[in-house]
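So this first bit is one chain, no partners, the form predicted on its own, shown in structure tokens.
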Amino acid sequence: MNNEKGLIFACDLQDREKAIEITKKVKKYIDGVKVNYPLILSSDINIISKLSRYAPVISDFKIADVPHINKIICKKAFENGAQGVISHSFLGKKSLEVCREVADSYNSELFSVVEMSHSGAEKFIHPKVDDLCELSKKVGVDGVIAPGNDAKRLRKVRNLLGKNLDILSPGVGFQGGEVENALEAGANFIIVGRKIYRSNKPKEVAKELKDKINNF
């Protein structure tokens, strides 16, 4: 990411034209736009290049497959204009390294999931957060994903990573997180979706969020 902190718009819509319309409205206040499977599957992968006209696109595919499949997924994202991809880290070193290699070949970024806040994470992810952070550092990701609505777990991730890696944090807004709390716990970039795209005034909401980030 170009800045030390900022706002990422999670464009988790299924309507292609609405996704473009809202991203265009909020482009002044966002540092990136995150696209997920709902939008890709409801339109097609070239929505990445369309949205990249307004902000850098991070493809949130949460890649979690064998190395050669991970390579194909990353290449498709970058070929269509993505400037970053998100991969799970629990698949192990080789699967994550392949994503790193492809990202490097496109002069782009790789982010890994090391924490999640949903109930299922308590059994399978929380006990391994130390290992996932260590692996992410070894592979050399550009940043990690950790929840902005759980300050305790977010602060733990920051302590495990040190100061050199960015943390991108969803969970602010509809999931109960607050901008200031997430930033204080160690987040660099706040990821917000529904609070923006469900609003009748998405531009104003994005500005309010960005102002809070800038004034922190």
Second form
There are 2 protein chains.
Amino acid sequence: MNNEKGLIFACDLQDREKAIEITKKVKKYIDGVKVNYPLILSSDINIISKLSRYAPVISDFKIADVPHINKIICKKAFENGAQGVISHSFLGKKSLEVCREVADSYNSELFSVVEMSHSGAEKFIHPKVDDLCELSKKVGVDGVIAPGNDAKRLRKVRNLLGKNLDILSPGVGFQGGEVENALEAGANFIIVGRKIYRSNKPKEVAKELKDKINNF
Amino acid sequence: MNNEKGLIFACDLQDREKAIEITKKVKKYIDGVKVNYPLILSSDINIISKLSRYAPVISDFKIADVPHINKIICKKAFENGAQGVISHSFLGKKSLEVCREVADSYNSELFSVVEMSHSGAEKFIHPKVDDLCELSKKVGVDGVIAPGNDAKRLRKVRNLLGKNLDILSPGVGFQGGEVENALEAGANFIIVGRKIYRSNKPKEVAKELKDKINNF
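Switching conditions: you have the form predicted on its own, so give me the form predicted in complex with another copy of the chain.
Below is the entire complex, every chain and molecule, led by the chain shown above.
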């Protein structure tokens, strides 16, 4: 992705057909579709290859296991057509490195979670953001996940990372973040789910978001 | 489970039929079967209900997301017949609490990861074991996951938890741990995967492990 800007659709639905239908509707306005376990567990992993017809798929598995398990999880995502996977970085260097190796072998991308904004993140995640960013840079991720609804933390992550890594930011829309604030604070890619898929006009909402990003 | 002792089969295979076949073979000697994403992503979530015919299933999803996503992941596991789920605790209180709530609504069990032994765990996990145990107790998990191949850390976890919570310990077998050492250090349930499913005689291996546990 490399420092472009764009919109990623968080397809957190639990209905396979609805997920396909909405992704198809918004495909013109999105640069990627993020697929998480709610959808995978409601259908199966083939949904990745199905959705990748409409946009590059990022498997948001928030991988958080020991290295030999992480390796298999990554392979499953890429074998099924994912363009990128999201891993936690909290499990340490080796667990993230195996994800990097598998991503490389599929010529695909790795993103790591370095910051979160939900209630509870203050206990273990926030105090470690410096180390999580440093580790992610060392392992050579393509980008990181950091919240778009907390400009102060997002700006800190951008400062810690420098300019060369992408930041993908959820938290815009239902969770209160604004596109412009997130971009201003250092995000490249804005991740939006509920605001799009809960709308009666997902295409219009996606277009509006994409326009905002383009016009920033 | 509550302070019994027992053997849990970590069914980390990627072949659905083989997974069923081996679980069937060892069912007499196991107290549970732990299912992780390698198997789920290689087949689908129905494998949980299939395996639960032979032993109670623990979904080892190492859940590590924001609360509203964790909730859905837990539901998927229990809806499909899991008796327990494993969640990380480093995501903080709220993320673990929603897992507890869903587990309660299915009259099922919640286990949290409080310690790990892979290379990399020293960076973020080890220094926080006290807080992760405290949080897990506060949320009211039924038990925790802590490594069976590191007696010192396991003993520490047992001391932090007190006597009333179960400890489920992986790391015995291929990862170098011994059944007796893990039980001695405070584990109740020994989790064994590769040593069983990579054996030509999984039944005999499971029996031997179960005997060791019973005779401890």
